[in-house]
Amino acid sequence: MARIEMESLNKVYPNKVHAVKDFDLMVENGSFTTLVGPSGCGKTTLLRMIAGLERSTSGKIKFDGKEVSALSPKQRNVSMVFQSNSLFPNKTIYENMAIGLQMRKVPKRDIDRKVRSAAEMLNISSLLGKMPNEISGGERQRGAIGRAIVKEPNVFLFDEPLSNLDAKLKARMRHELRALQKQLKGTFVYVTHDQTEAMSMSDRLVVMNHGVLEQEGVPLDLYDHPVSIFVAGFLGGSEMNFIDCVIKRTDKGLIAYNDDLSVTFPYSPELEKYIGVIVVMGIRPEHIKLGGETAFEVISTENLGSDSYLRIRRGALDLTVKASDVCNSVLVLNFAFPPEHLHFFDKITGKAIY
């Protein structure tokens, strides 16, 4: 397995689209690193550059310190699993898993050993004699992953491999992929726009925005400490609430206020230069608590079993709250905004203040 280094990577297409911009990233050997971001942010282009399917316009890609930017995909020894499983429909699962090794002229005995070992690992040994159209979508995707495993690559690359599966199967495959990565101790680079996949599977999370690395780190660190409005709004099952407000100093600390809301919180030196300035205050739906002194009208309730998402309104302010045990017939509720869960962002740059 390999450590991947990307240094000042750029990809500019002939139509002048700058898909990846001055990208620097270290992917540690044996880690599960996920590239996440909205459609068109450059994550698949970056993955294809790691694979050698796209040549970078400038910059370097290194595997274990050796530059591979000019090497072909075969020379890089990477395996890639796509959104579509790309199995040959006229070949059995065994034949699909073996074909890459056959092209390398690996001895038949070694091919058989590797295919059957990978199939056992993926729990598809009983499917090796079947054709792709005779098995389920999840089983076909396991076959595609098995084809990647038998090559014993330096790096495993995944381009939204679960996006075509139903919700229940997708949840199961998330656990299986994570367990597989730990078993193989492989370097996995995974692309998705699904935040649940990104948060639940990754050792490291890389958030991309218009080809730029917006923030990278441990998933919960990014969730708790987003560096920008973009990251704060992108990560999470329900988008963070953003509220324009003005900061004022009082004897009790600071107040963030507008025409519809006033929230008191302890003094912060980071906000000193924003006194009297409009900033963006953020708070996640699960952090707004029932109680407090501020009354909101409940506009709608979305029940999800143990939890509910409420849309609440006060004047011109519309917010989303995650709550439990709220009756649909409730029309007005009071809410509190705990200071420890508040985020503040620069209104102009979108960058986090603290």
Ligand SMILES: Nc1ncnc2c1ncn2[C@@H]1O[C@H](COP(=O)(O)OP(=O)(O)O)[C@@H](O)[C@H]1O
Second form
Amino acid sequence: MARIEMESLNKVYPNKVHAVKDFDLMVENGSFTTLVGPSGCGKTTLLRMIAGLERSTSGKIKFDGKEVSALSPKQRNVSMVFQSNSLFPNKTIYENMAIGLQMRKVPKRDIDRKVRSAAEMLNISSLLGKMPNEISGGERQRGAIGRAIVKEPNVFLFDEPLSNLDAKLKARMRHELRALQKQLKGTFVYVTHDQTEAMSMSDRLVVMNHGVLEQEGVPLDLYDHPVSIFVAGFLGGSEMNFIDCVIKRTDKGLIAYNDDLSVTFPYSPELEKYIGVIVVMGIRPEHIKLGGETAFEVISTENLGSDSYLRIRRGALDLTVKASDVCNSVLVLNFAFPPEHLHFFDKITGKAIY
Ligand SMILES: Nc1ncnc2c1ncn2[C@@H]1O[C@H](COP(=O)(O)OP(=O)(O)O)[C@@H](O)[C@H]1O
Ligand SMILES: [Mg+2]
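Please show me the structure of the same protein in the form predicted in complex with the named molecule, now that we have looked at it in the form predicted alone.
What follows is the entire complex, opening with the chain shown before.
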């Protein structure tokens, strides 16, 4: 398995779309790294450049320190699994898994051993004799993953492989893929637009925005310390609340206030130059707590079984709160905004202030 380095990588398509911009990233050997971001942000382009399916306009890609930019996908020995089933329809699952090795003239006995061992890992041993159209979508994706495994690649590349599966199967496959990666100790680069997938499976997350690497790191670090409104809003099952406030200094510390709200929190030097300026205060739905002095009208309740979310309003403020045991019939409730869970962003740049 290989470590991947990208240095000042750019991709400009002939139609002038700048799909990947000055990308610098190190993917550690044996790590599960996920590229995540909204549709069109350049994830597939970047993955295809790693694979060698797309030429980069400038910059370098290295596998274990060796530049691979001039090498074909075959020479790079990468395996790629796509969103939709890419199996040959007129071949059995066994033949589909074996075909890459047959082309490399690997001895039949070795092919057989490798195919059966991968099939066992993926729980599809009983399906090896079936044709792709005789099995379910989830089983076909396993077949495609099996084909990737038998190649014993330097790097596994996945482009939204679970997108076409139903929610339950998706959840199961998330666990299985993670377990598989651990078992193979493989370098996995996984692409998804789904933040739940990204948060739950990865060692490292790479959040992309319009071709730019917005933030990279351990999933929970990104969740707790987003560097921008973009990352803060993108990660999280229910979006962070963003509230325009002015910062004021008092003898008790700082106050963030607007017409409807006033929140006191400890002084921090980073906010000094924002005193008297409008900033964006962020707080996640699970961090707004019952209590305090500020009364809100409860507009609606969304009950998801394990969690429920309230929409609450006060003047021009419209917020989402995760509620554990709030009675549905209550119309007015007080809420508090614990200082330790507040985020502050520069309103103009969208970047976190601290
Ligand atoms: N072959 C291509 N030619 C021109 N533009 C492309 C091509 N492929 C992708 N793009 C553009 O590049 C941008 C990034 O696309 P893509 O990498 O597919 O994003 P994602 O996978 O994150 O949805 C988009 O604006 C898309 O329209
Ligand atoms: Mg894509």
